[in-house]
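Next up: a single chain in structure tokens, the form predicted alone.
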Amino acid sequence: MEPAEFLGEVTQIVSRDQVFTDEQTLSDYTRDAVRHERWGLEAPRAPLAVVRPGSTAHVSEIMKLATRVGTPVVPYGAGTGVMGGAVSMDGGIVLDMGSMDKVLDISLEDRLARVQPGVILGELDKLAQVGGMFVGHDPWSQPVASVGGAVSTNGVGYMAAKYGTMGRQVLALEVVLPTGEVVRTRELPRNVSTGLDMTSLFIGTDGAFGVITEATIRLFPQPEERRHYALEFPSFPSGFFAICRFATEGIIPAMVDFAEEEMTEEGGQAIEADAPGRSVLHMSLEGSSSMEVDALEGTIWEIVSNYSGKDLGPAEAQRFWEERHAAGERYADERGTGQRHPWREDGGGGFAYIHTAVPISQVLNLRYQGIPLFQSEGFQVKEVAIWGEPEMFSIIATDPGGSDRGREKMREVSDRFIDLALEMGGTVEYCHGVGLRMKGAYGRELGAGGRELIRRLKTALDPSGILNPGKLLD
């Protein structure tokens, strides 16, 4: 079927003003929040059109048509992804779910919200707070990220230490399969169901198995008491051991954001593998009463003291809490300026921001061996961090030279770092999904048997291979 004929049929499903083919719109939707050249991949291709469905029925009919004629479809949330999961690589159409943005139900009794995929996390959280509840998924992009995108990438937020990933908060999904069939799972905790957990098929799989058209997510009651802390440790290992000790003592903070950063200009150096660096833990505790948090706090101070930590004071702790969404707020403000993804631009230099996870026993080994990988090529490590749980380790490196060769070499070193994490029994990414950037490494993580299983599932659900092609696996 010719493209014009295909789009003509699409306009019979949705109104003509919800189908966009102008050059600027198509250019905007070729990418998500980072540039393709940083991955060393071919340039994205502009889609035939951007289509904004208004209902599950629209999505179902579009998928039936696309499957029948073999036209690729890329589901698109709010465009805040950083792994290329929503990048258009094979022409076809981009299915922008932003118009499906209704909060369908909030049940305080059942502690859940039923929403369409285009609902913005921050807006849902504001509504939940009116009823004394809140959304447990709290990423830096909360002011602009959509529920559907967060589910599709199984995102991690500031409160993951206590409330887990986005996927752990999903109770049920309504999904349109590539063939147009609509599947709905039960709105019950997973531990009360038997057989295959179908909901999990669509969490963290980048929309490659189905298009999410509705999500039911867990809401949590606002705690009676929430306190924030900013704690400085003399080294990354000392702070890391303190975090591990919290877990040993049965203390589950609501927020754990621990980072070793490059020295200030006075110090004049980047992070070294075997040298102490300024390491700060921003942490929150929650409880049903002041007495409960007092008890937790007492144990916290004892542990912090044992590992030579010091309190930076309530002002610093509160500042971090209040500014944690600042980058997302800037992005939300700038989206209408024609600079769709301004906050991820870096002036063209080599840049790596890797979020991997390894067993707790291997975290310090990964830090110790990983930092020299970047330094050996002349790169500077700006930050290493733990976010949420002790296993979740991230690293930021930059190229002071900013050359094309630097970008290419940075990708090579980043892949070596990821392989090092895999050798230690880890995983390639804990935060942003697989997309284009991590699909090769994800395949290595799965092994031959795992790759074949994923391919069989994909073939069974998407026999024509038209839904988000080229993502998740090679």
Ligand SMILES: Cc1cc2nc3c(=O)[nH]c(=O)nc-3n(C[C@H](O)[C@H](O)[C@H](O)COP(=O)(O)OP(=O)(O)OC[C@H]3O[C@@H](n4cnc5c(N)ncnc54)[C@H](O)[C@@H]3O)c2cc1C
Second form
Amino acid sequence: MEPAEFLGEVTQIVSRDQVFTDEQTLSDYTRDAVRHERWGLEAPRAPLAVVRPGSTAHVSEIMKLATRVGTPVVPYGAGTGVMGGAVSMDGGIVLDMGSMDKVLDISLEDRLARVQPGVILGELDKLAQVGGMFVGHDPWSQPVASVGGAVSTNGVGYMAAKYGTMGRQVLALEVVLPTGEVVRTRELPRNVSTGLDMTSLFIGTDGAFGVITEATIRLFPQPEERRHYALEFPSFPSGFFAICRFATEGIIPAMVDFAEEEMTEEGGQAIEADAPGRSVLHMSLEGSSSMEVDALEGTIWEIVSNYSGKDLGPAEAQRFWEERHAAGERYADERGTGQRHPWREDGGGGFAYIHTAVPISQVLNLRYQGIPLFQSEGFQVKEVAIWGEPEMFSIIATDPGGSDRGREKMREVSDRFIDLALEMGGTVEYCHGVGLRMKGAYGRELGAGGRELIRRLKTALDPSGILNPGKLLD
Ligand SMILES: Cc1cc2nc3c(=O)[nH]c(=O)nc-3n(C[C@H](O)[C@H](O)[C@H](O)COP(=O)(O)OP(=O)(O)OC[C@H]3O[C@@H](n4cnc5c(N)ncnc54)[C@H](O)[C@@H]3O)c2cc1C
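Compare with the form predicted alone: the form predicted in complex with the named molecule:
Now the complete complex, all chains and molecules, led by this one.
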């Protein structure tokens, strides 16, 4: 079918003013939060159109049409993803779910919120707080990321240590399959003993198996007492060992954000394997009374002092807590004024932003062996970190040279780093989904049998291969 004819049929489903074909809109939708050439990836193609459905019925009709004529459809939440999951590689249409942004129900008794996928996480959290509850998924991008995008990337936020990933907080989904059928799962926890956990098919799978049109999310009661801490350690290993001891003592902090950064803020001393940067742990404890938190705190101080940690004081701890969403808020403000975040700009050097998970016993090995991989190619390691649980290790590296060749080399070295994590029994990425950037590595993590299983699932659900093609797997 010719593109004009296809779009003509689309406008029979959603009104004409919800179908955008102007050059500026199409160009804006060729990238999510990152310009993919900076990952050393092929540039995405502009879609035929951006379409904003207003209901599940719209999505279902669009999917039936797309399957019938073989036109690709890419689901899009708020476009803050960093792996290229929401961009089109094959033309087709981008299905922007941003107009489906209603909170359908908040039940304090059932402790859940039923929402459309375009609801912004931060907005939902504000509503939940009015009733004394909160949303446990609290990423940096909370002021701007959508529920549908967070589920499809199975994101990780500040409170993941206690409340888990976004996926863990999903009770049920309504999903439109690529062929247009609508499926719903029941909004109850642990509903998986009766057969396959269907909900999990749509968590962290880049929207490649179905378009989420409704999500039921667990809400949590606000704790009576929440305290924040900022603790500096003499080295990454000492802080890491302290975090591991919290776990073995049965202490589950709500927030664990431990970063070793370069020594000065003005781009000074980058981190080296044997020359420690500044290692600071930001942490929160919660409890149903101040006595409960006092008791936890006693054990925490003992462990911190055993590992030579130093308390930076409540003001620094509070500053961090209050500013934790600053990057997301800046990002939202820039979008409001039409500016582009530097990650989305043309030009700029390659960079690595990798969040692996490896067994606890391998974390320090990964740090010691991983940093030189970047340094030996002239790149600077800016940060290594643990977020949430001791296994969750991330690294940020930049290229001071900033050339095209540097971008390709950065990709190569990043892949070597990921392969090192895989050899250590780790996984490719714990935070940002698969998308374009990680699909090759995800295939290596799965192995031949796992790849085949995912392929068969994809073919069974999406026989025409029209939903988010080119994502999840090569
Ligand atoms: C400044 C900044 C800070 C960030 N901090 C964090 C962080 O702390 N933690 C974290 O986990 N991530 C973080 N991210 C990444 C990003 O915010 C998350 O990946 C987020 O979950 C993406 O949500 P989105 O609505 O923007 O999705 P998009 O980028 O629009 O889409 C992401 C993926 O979801 C799919 N998708 C979207 N909606 C649907 C739907 N309704 N049905 C099916 N598939 C769908 C898309 O096809 C794509 O594959 C950050 C990004 C930025 C720019």
